Amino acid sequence: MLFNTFEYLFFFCIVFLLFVSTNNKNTLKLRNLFLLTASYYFYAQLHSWFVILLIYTTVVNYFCGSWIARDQQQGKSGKRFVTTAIVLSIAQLVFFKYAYLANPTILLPVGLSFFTFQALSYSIDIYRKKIEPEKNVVDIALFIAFFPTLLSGPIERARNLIPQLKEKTSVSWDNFKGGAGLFIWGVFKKVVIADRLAEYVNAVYFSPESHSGSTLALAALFYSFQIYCDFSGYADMAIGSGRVMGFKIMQNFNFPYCVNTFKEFWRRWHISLTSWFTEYVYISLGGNRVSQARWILNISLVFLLSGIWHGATWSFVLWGAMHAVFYLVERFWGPKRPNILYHLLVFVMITFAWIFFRIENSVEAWHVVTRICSDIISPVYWGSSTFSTLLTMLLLGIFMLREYLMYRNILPQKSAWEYLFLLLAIGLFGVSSDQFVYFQF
């Protein structure tokens, strides 16, 4: 069940109506049980046995969280049980990632990386004494399986979402309007921008050896915006769905291509994952309170782990390593006052790295890079329809202009007319897709 379908719209309308009828102080347990059931149903539409993985993750972290707190009450650290939670949770993730790599016919559970990390934040925060363990297993299960964030995040923290699950939310006109508007904007980014770009990108990368360097460069440029609009579009729809019901879900993107530095890019791209690695890996390794050599190692490990999180292939490892190099080179030799030229360089290097993200075979990815560098001045392939490709470029240009104006706070507050325009554009220019890019992670 995808966000950009009428099936999800029908599902959400029913959920919302039943949610509103149980959203009061006297029926919170019933409300959460209903939301949990709806979330399991939502996930089971992809494959019924996927729900078993959710239950496994919930059981592991629920009991480990309780045992960590019990150990700490007895004067122990609780380290053995937080280690147990991490090992048992990550083991499931590693098994399916590598099993899928060895045998692609094996079904890779959608959203596994996301809800695994979300669940681990609960156990680790208990270990760090940032939260208390929850007695009601339904609340923990719902925190892990909450359907708006289940498949591709944002990766929420227990200390943010669980308190909201224990209280009556504010179902108001402002929340409804803001959530619905954000959802429409997400659908626009997905079906009008990302999916149209995907048609060209998929056609070129299906047989990259048969295309010129300029065509491969255009496909790389298109992919940069495809993955951004696809993933941030999903995040907008997830956050919008939650806001309609009165839940505040963390922001996951904040104009990442409008920045001047690699450091700023990673503060604005996939914020929930970047902050997760910062909080639970980077700081645990000592952060910046160590020697310079150790700090370089810490930064490198975080980027490499981020690459491995996305996929168990050398291409993803290289993608993580590239960003580690970009980050460190900028840290020691980057300009003190980045200008427009440096901004363009940052974008070009990010786009270059995306090639290894898109093409999982690292050898083939290097061939694409080599072809671009050696054959950049050559005829461009305009896709199966020149008109369609030019229309896609025009729509992308309008989107980029709007992003920049929003980044500079030049655009006024969204109005009903703008939402009507977005809906019209979705109807006229949207194309259908049966997946989101980040579902494979």
Contents of the next structure:
Amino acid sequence: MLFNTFEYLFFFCIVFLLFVSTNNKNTLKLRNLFLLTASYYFYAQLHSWFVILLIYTTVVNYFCGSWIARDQQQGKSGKRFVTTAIVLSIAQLVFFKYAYLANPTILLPVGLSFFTFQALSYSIDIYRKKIEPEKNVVDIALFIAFFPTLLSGPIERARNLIPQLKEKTSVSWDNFKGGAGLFIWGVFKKVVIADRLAEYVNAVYFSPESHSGSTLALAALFYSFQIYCDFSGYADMAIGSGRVMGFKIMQNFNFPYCVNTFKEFWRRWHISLTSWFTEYVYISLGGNRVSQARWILNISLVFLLSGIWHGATWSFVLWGAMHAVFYLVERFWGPKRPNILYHLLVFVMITFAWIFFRIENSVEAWHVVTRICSDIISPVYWGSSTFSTLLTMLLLGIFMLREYLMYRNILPQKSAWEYLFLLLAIGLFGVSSDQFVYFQF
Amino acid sequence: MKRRILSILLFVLVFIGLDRGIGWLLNNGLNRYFGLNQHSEVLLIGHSHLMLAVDKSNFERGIGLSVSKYCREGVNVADRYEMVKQYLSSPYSDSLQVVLYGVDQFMFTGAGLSKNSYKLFYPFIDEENMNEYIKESADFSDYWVHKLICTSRYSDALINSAIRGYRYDWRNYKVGYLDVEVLKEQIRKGQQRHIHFEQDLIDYFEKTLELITRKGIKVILVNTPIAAPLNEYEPEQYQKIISYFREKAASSPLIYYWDFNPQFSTQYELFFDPIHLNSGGQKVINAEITKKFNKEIEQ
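Output the form predicted in complex with the partner chain next; the form predicted on its own has already been displayed.
After this comes the whole thing, all chains and molecules, with the earlier chain placed first.
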């Protein structure tokens, strides 16, 4: 059941109605139990045994969280149990990722990396005394399995979501309007931009060796927007679903391509993962309160781990390493006041890095890069239908314009007409796909 | 609260209005493109094979009759039966005299054809026949989404066709040449489709002929050229299907069979790929069909 299907819309309407009827101070336990059941049902639609993994992650972190707190009450650090939680949670993740690599017929549980990291934030926050352990197992289970964030994030923090699960949420007209609007915008990004771009990108990357440099450059450019619209579209639908029910889910993207520097890009791209690594890895390694050499090592490690999080292949490691290099080079030799040319350079380098992300064979990806650089002036392949490709480019242009206007706050108020346009565009220009790029992670 | 419910209702109503409006505009353009809203004397029915062999404007000029070219990429025999039914049940069919029906040796081969070809007819879901056909083929949610939301019925290709309908642009052609050696290599590797005789597809074809001839309308089974290596690699099956078409033509004075293969299937410069003609091939075959039509079909 994907967000961009009528099955989800039907599911959500039923969940919302039952949610509203139980969203009272006296029936919060019932509401959360119902939301947990709905979330497990939602996940079981993909594959019923996936739910076992959710239960495993919940049990590990619930008990480890309690034991960390008990240790701390007894004057101990609780380190042994936080380590247990990390090892047992990551072991599950590593097992499935490597099992999948060894045998691609094995089903990789969708969203595993997301809910594992989300659950770990709970145990680590207890260890760091940022939160108290949760007594009610339903609440922690719901925090880990909450259906809007379950498959592709945002990776929520226990300190943000669990308190909301303990309160009656505000189901208001403003939340309904804002949430529904965000959901529609997310669907537009997914089916009108990302999935249309994917048709061209998939056709070119199916046999990159048979395409000219300019075609490969266009495919690389398209992929930059495809992955952004696919992933941020999903995040918008997740945040929108939560908001309709009155939940405030953390932002995951904030106009990442509108910025001038790599540093700023990473503040705005996949915010929930970047901030997770910053909080739980970078800070643990000493952050920037270390020697310069150690700081460089810390930064490199965080980027490499970020790459590995996406998958245990060299191409993801290389993608992480490239961003580490971009970040460090900019830190030491970057311009003090980045101008439009530097902005363009940042975007081009990010686009080149995405080639390694998209093409899992690094050697082939490198050939694509060299082909782009050596054969940029060449005839462009216009796809199986020139009309379709031109239409996609026009829609991408409209999307980019809207993003820019929103970034500049020139278009702050969304009107009903805009939503009408988006809905009609979804109907008319949307193409259906049964996959989100980030489901594989 | 009341105001908010009213504003939601108003939003839904405006959406429905705009959706229906856009749907009507596109549907109208599409009908123009396929000639489904005109009183034609000649109707072309087929898939891309016939689509690329005939130029509607030139053909109309050549025979001096009005032509509806209702050819869709990827339509199988069952789809074509629905297409014929669609035109014949419309108020525009009263002037129809001749149907040019594209045939080839793969007509009764189900493998390789899309099982989802009913989706091509979503724009016509409001027409009774097509509605029934789509309802039988599509799943529940797919059917109702397209039934309720008009804008969801159009793919890029259909939007393009609708625009071309308004621009009176009927051109269909491909530029390029067949690589015969590659084709021969593919055949050596067994990568080509095989000639089958699937009974359900034969039944649909015979139902189609019956439907047309019952109304006293002539049917010309047009076998536009296919590259020779494709006609030669299963000679027995090929002869069997050609004989079948000839028998059909012999069974009724209203049925004709025109085969352009003997004359043109080895003229490889006319082909874009093994089964599609290029723009040069279209000129040649269009002229041949026009000539034969003027000679053999009594008005």
